[in-house]
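Starting off, we have a lone chain in the form predicted on its own, written out as structure tokens.
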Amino acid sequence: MGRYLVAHYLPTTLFSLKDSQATNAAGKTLLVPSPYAVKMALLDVTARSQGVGAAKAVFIWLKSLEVRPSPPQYACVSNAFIKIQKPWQSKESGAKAEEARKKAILDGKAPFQPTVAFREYAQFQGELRIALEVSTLKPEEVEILKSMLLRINYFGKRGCFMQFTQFGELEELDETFITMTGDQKTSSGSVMHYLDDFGAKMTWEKVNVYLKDKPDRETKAALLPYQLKRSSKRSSLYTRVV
């Protein structure tokens, strides 16, 4: 048996990330935060509030811990086209493709021209939960994540504001969470997503988002506690089986 710390979030505006395997002219959303996300957003309030240091530390013990969501009470999701701005890129190769590119910067078509994607946005009623397993973890490492908890503001895309409510603790997740492959109990929702976490070989320089060296991604299929009420060409609307 478990022991679960669970952070409380009230969704304040709306929601929206990306599948890490969609293309970005194309990007459905996820109708709860990855593990993955989860843990980037606990390094980043880390690192902006304690230093790279406290963050690079924090990752040793937080990189294998399981995450869990629990998504609010409905969901709907909206579709909408936006214009986006993507770095141009010549069809030219070699000494053409230089001057190409400095011709396009010189008409104002380059570094970046717009073009339009499609996106999702959802918008929650009721309370996001993020469990997260602690029983491995030293309490004083417990304490430290609880504080790098309630000083998360958003998930997913910038901008997703969550307003931290209350912890509690559980020894064993209810049917409201998700469920992912390879787990004992099945999630009793119809909806499945592909949801990425920190791999086994993910290393602090490959969580730099600044360098070239890919992440270590590790992708499970999640099923969550949501059934497809009604849909339209416009917007679907989610609701929670329990």
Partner chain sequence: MRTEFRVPCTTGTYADTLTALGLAKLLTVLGATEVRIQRPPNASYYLVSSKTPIPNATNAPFQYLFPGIVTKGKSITSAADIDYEAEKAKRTRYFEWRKANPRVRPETLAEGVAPEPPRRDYSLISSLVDMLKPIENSSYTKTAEVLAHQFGLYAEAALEGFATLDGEPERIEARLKQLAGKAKIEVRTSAVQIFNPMAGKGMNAGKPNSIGMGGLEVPIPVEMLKFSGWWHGAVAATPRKTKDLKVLVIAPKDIGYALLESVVSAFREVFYGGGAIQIDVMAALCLTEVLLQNHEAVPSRRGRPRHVIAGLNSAYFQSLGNAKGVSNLSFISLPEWIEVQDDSDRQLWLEVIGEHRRILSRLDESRSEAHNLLQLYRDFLSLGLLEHFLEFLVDYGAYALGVADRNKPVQWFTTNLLRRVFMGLDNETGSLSEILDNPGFQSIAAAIRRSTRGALYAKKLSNDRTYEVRYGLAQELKRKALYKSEFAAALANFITEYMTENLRAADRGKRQRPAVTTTDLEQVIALMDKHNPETVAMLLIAYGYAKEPRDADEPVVDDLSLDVASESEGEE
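Switch from the form predicted on its own, shown above, to the form predicted in complex with its partner chain and output its structure.
The following holds one chain only.
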């Protein structure tokens, strides 16, 4: 087994994953799934296919795993203006607010109200690859990881489907993979994202969306091997530099 296990995916629909610096008002998309998103996708499929107990066990060795995506050869990002729902907010305060809320619910205006927002959707051409550093894992853990990776069918926003195609192994990551703060090599791309990963203090309780513990997100600057080829009001075309 090489140092990195690489899962290959073919994007089959448009991709969108809101930058964690963005609010719902203007969702610019990342051009790769963040390590946080990849780990959450793995926990999700584990919980769905083998139960929460298995996911909890996987979390222990998954949380500190190094994840490095390699974006597809081309990404064309379309600018879209879509209708969304946002929580209804009362203009009143105190007791009147609750009264207004009840009335709004009766009128069908609450708890959500329609509004519009900016969203970006990326159309990929080529393979998306996800490399996971598995040198510290036991063989049976690698097998579990493999079985989960091939079950993943979307990254990012639900509906951004990916088709798993194959596994590969690499001793060293080539220049088509992203590099992050602290990595020994630096990518030659000109696109930078702040990507989230599980922080050192991440716990199962913090990951679990049914509990209120605040998640420990660690944000790192990531260099993507992309360059902006063309851009207009409606779209931007990125090509991989290598």
